[in-house]
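One chain comes next, on its own, written out as structure tokens in the form predicted on its own.
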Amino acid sequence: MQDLLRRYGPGLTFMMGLLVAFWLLMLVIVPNITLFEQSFRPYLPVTEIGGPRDTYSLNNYLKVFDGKVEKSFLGHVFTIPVHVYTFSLTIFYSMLVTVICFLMAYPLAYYLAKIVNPKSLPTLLLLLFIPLWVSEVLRAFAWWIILAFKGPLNALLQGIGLIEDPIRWTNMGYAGVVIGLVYTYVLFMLFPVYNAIQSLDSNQIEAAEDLGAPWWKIHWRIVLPHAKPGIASGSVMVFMLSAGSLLVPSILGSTTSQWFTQTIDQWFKDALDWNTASAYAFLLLLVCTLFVTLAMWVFRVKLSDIAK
């Protein structure tokens, strides 16, 4: 705060603080408090709102256990609530997207931070930023065209002889959703990891090389521990954004795939039941937060590491 006062003066600092407070209060805190309060109330006709039936309960949250679906796993058939099953798949594939984004982003981040010519770095970063100039909707539709039955991907694979018949990529369960989410959010993994690796003293890498350490041990013992805050920050962002994505699963999802946010959207728009939709939304937020907290505990990552 002292730096802001010294740099901008009391008047401009007060205005910036006021705008930030307004944004947090009116666009984040108040809407979420309203939805949280509505999530405990039943869905009633307008004439009955405020009446004797308008009471607080956990019924909206318990609806997640309604409806059963039979699934088989390792030869065993079991029943599971359909919405719990959808939520479980959303968490699993969000984890998969996070892992794939890390595997793609880490080598590129290391290359940009420690190998590339500094004169070429601004150009490469600009090229990486270009996809962010296009809206998420257009990027999802672009991948829908690429993955189409008669799309460029199948034409390329057939042209080089890898496949004989076209593949219906968007009908392969969650394959299209995972591809779209990885493309959409991989930069949210790349830049935190790049910033973390860039701060590593290159002399440590050179010393390890001089002592005869293999490349994998250099990354395992030096680079990865130093980049842990960036990896944690990128993983949290990619996982939460993937689990909360709606456009990509709606556009690239198949008839057999269902993202939990699509279920929430159906409660909002199709059923017009904002109370149950609010409960589902807070369940998603709560469980994802608990899952991230558990992962931070398992990998011994502190909140201060993510905030760096």
Second form
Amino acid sequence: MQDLLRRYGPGLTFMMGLLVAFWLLMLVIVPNITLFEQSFRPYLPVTEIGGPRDTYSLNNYLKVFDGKVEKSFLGHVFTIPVHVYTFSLTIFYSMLVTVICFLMAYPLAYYLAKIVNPKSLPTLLLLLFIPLWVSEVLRAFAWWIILAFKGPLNALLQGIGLIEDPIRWTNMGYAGVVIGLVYTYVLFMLFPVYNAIQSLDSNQIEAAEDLGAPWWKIHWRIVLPHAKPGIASGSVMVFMLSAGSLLVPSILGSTTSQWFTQTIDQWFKDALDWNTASAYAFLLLLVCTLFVTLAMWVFRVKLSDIAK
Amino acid sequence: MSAGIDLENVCCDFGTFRAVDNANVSIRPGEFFSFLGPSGCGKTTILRMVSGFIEPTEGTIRIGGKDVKGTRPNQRPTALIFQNLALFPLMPIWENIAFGLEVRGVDKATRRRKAEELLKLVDLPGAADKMVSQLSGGQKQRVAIARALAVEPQVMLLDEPLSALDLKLRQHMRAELRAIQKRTGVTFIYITHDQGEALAMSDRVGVMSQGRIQQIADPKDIYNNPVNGFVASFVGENNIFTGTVGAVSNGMAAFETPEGSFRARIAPEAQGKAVKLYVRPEHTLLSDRAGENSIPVTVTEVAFEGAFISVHARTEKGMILSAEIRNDGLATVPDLGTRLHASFDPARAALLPDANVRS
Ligand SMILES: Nc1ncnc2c1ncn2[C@@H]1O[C@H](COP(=O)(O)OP(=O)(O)O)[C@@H](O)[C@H]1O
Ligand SMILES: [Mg+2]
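Right, the form predicted on its own is done; let's see the coordinates for the form predicted together with its partner chain.
Okay, now the whole complex, with that chain kicking things off.
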């Protein structure tokens, strides 16, 4: 702040402060507070808003427990509220996406950070970035084309003789969604992990090898612990973005895949019930935050490590 | 257990740059051997080839008589101590030390006991549960040594391990390292650019310049009988005269210089090559009478150093000679501007060719 004042003078500094405050207040805090307030009020015809029935309650939140359906899991048959079911699957598949992203990003990050010739590194990073310049919608549609019944993936797999008949990828439960989410968010895992590994002194890797460690032991004892904060921040990002993604599940979802954001979207757009929609949205935020906190506690990661 | 190391015609290229050129040396089991040379002369490269991180472009490396070509570092009986130590900051000290044992599947109780023993050996008891960041430079140094010793290597490779320490600690650690080497009997290959360190600690020293080993000898010979000008200059001070060789007989040669003609030793290998005359300051004597190998000089600078007196004197042609007078309590300190004669014993002056470098 002192720096800003000295460099730009009081007028400009004041303007900057004002703009930041405006951005925070009008574009972040106010909309969220409004939705938060709405989420506790019932969905009423316009004439009744502000009337005697317009009172605060948790009813909108409790709607997730309505509408039981019968499901079976590992031979157990049980009934479960349909929205809770959707919610659990969303969390589960977001976790799966996070794990797959990690498994793909870690070797690549290690390769980029420690093995590749530093001269060709900028080219490789650029190649990784280029897909990010294309809109997310286009990328999702690109996968929709790739995964199509008569699309290139099936043609390729048939061509090399791996499969006999084409596979309906986009009609296999959550397969399309998971593929799409992994593709969309893998770089959010790659870069924090790359940064973390890159800051590891290569001599430590060599020292471990010199002391007789096989490659997996070097990763398990030296590289992974060092990269833990990067892995954690990548995982939090990928998990939160996946659980909150609407576009990919809408485009690449199948008839049997329902993402919780789609449920929220339906409350907003189909039922026009913004109150319940808001309640669901905050529920998603709350549970995801709790979940991430729990995961961080289990893996002994501190918040300050992630912020680095 | 300790093993000898043989390098035979070892070369190492980085692209078109030859970092190590035709190195031949045979290091004996249990020996404390130092490579001494200026920064960038290829010392680290030699060490990395022995430990297995780089394969030589040409030549053979044998450890304990066995050719180690194609063997990975984790399969070699060597332990490398890195210039920056490379301790593992996320592990407590004892796990650092026991890492090599952990890798070998030793159970936890034994690992812990072994780590404590090694901490005692390097004179750092009670540090087992500390973290690396809690230790001082010298303590980290000891942990690095303990970690390397834990795997019971047959050869220890040390890459300028004391360069990060302050002078006092460095001198203390010199003695400590030497003692640890004697106690364990492991072959030590030690790298340094500090001639004092190399001479004080080693059984033998290999002096390197620009990728070539210039001379391999015990410290006394390196200092007293350098084979060329590079070795002479790198391991001590010299007064250097340029000139031409005259008649040679019995290993002594006449040497004509602009300052006058002198007589000095010449090794058979140096005969027929371009040579210069090297005289150590402590062998340069100042007196009021002329004699053999003497030149008239004027004292221009006198520094009283305590144990000796360092004198700079200018010849008539303007060359500055330095002389050291040992302070035996009776020595007189010459006054500035005094006219004296500088002289040296022909047996203590050598005619040496320049360094052995690629042509
Ligand atoms: N990986 C490498 N690639 C290219 N040149 C290298 C590499 N490693 C070392 N060199 C070069 O080889 C020479 C010797 O290096 P090094 O063995 O580290 O010297 P020292 O340890 O004696 O200071 C230096 O000129 C250095 O620049
Ligand atoms: Mg070096």
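Numbering follows the first chain given and starts at 1. The structure displayed is predicted, hence computed values, not measured ones. Superpose the two forms; the largest set of C-alphas matching within 1.5 Å is the rigid core.
Peer 1: I want to check F14: does it shift between these two forms by 2 Å or more at the Cα, with the core superposed?
Peer 2: After core superposition, the C-alpha of F14 moves 2 Å or more between these two forms.
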